[in-house]
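In the form predicted alone, a lone chain appears below as structure tokens.
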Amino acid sequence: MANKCLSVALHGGAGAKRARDYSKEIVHMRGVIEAARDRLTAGASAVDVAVETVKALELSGLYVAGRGASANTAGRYELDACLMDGAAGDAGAVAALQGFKSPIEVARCVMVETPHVMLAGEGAALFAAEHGLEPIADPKAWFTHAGTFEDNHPPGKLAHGTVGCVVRDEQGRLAGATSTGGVFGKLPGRVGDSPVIGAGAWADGTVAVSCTGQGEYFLRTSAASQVAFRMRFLGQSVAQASQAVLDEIKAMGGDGGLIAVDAVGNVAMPFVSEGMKRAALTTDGEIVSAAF
């Protein structure tokens, strides 16, 4: 029998600064969660909702991912994304993708249409074009520059922005997805944690996770999968495991946050940065949306 215990959480990045007003993002995130709730209630799968939610965040231009991404030092927009289906163990990712509106859609296409997990650079773009995914006709007109060096950190300080979603559907299936424009002022070809399964996102039968922050630290700690392994092998709760991973990253000198949902719908949204734009639907039907 299907379990109607639905949960979904999203993040719009852990780069929030108290000097900025995020009221528009908070309203937008609530609306995206409401749409996700309605899709889940109608029987949509965790994977479908994770992709749709991240795509909505990408296309909004409000976050440093998708349309709101920042250019690299060569003036080009290289975008990353990944998706993992916890029920099937399937995953797809793209890295350093140029020229397409929704990196998460390309990542899903990689998962569904190829035997691979990740495509990168020119190969990812050729693949997206061959599969009819929507291109960006004019980058100068498309990108909204949701973040700048001035409102985050100076170049070279790993200033960051990412979006993500984790879902538990009515069948108890879990999925996690992450998409990013990367750190501000990044070198051409730089790839952080966001497209790397186990670092930027993870989903299995225990938990779904999406990370945001200074990706170099999340890579070094295998942050997303470490949450799952702490739960599976140490018996930690989703809240305990999530916080322990972030404490490790903080001790290394990094910052960021993550969202996670476990097999029974418990949601965790901790961060060790100044703020994290985030929203969630909990198992009791409550919706929360906040930046700090």
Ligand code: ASP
Given for the second form:
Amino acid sequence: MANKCLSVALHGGAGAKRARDYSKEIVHMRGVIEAARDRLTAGASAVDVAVETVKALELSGLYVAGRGASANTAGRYELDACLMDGAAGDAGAVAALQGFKSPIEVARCVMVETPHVMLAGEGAALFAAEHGLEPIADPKAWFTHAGTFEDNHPPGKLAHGTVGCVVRDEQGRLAGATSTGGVFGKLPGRVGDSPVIGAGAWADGTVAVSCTGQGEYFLRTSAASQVAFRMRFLGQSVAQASQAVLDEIKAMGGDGGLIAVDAVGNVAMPFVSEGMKRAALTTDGEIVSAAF
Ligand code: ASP
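Just the form predicted alone so far, so send over the form predicted in complex with the ligand.
Starting with the chain above, the whole complex follows.
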């Protein structure tokens, strides 16, 4: 096994629509991948790079996560995120978190500082405050509304957006992370797949996965862990397993995409939606960044 090969992929959500111009996001994603490559080359761990990459996407305000998240029907911003460390088998997550700039940082803090995997709602916000994570002083000034309901609402479907990252570091460790504002027009308290380990993200010794799409379908198919189990128990490649999971979601009436990296650094980035903002550094050192 080539131990020196490092790979990183990110997504900015599978809610991309052909009518919109994503040139700004494509340039931004390339820059974020370059920064991730530099960190990995300097010896950073897969977990650190996954968190820093997702944080950069959250803080940019360009995607429907973190600063770019959309409000729920009550006008509040309830954000979801999760992280899994494939080498240690550890995970951390927050659901329906309000008031903090980087949900993925709070998820990492849950993983590192508590015996739990997920904190939700008020408890998650109290925990984040106690651990000194950066609060949002004024939500009206902070959120950028990167995606508007009108721009993103295909008839009959829940429009959505998310960010995520999967990494294989130089030591062969895998990590996956996902963060989202969820679907447009969601009810207060609605939690999608993104903070659910095994649905919105997964990492073990075989593969790291981050999903994006209509979360209800990814929850009902355990999408992220299903990729790993298909590889482990059916002997499928990362590309075959990823596509099979999305085919199942499409057959159920859902849409979306995912990014995945396997133990030797092969990257898969399939989608069954109109587009998926995505970028990756592949094992041959190439960077790709695209929306369709
Ligand atoms: N999966 C996210 C959710 O349902 C949305 C997305 O990925 O676009 O909350």
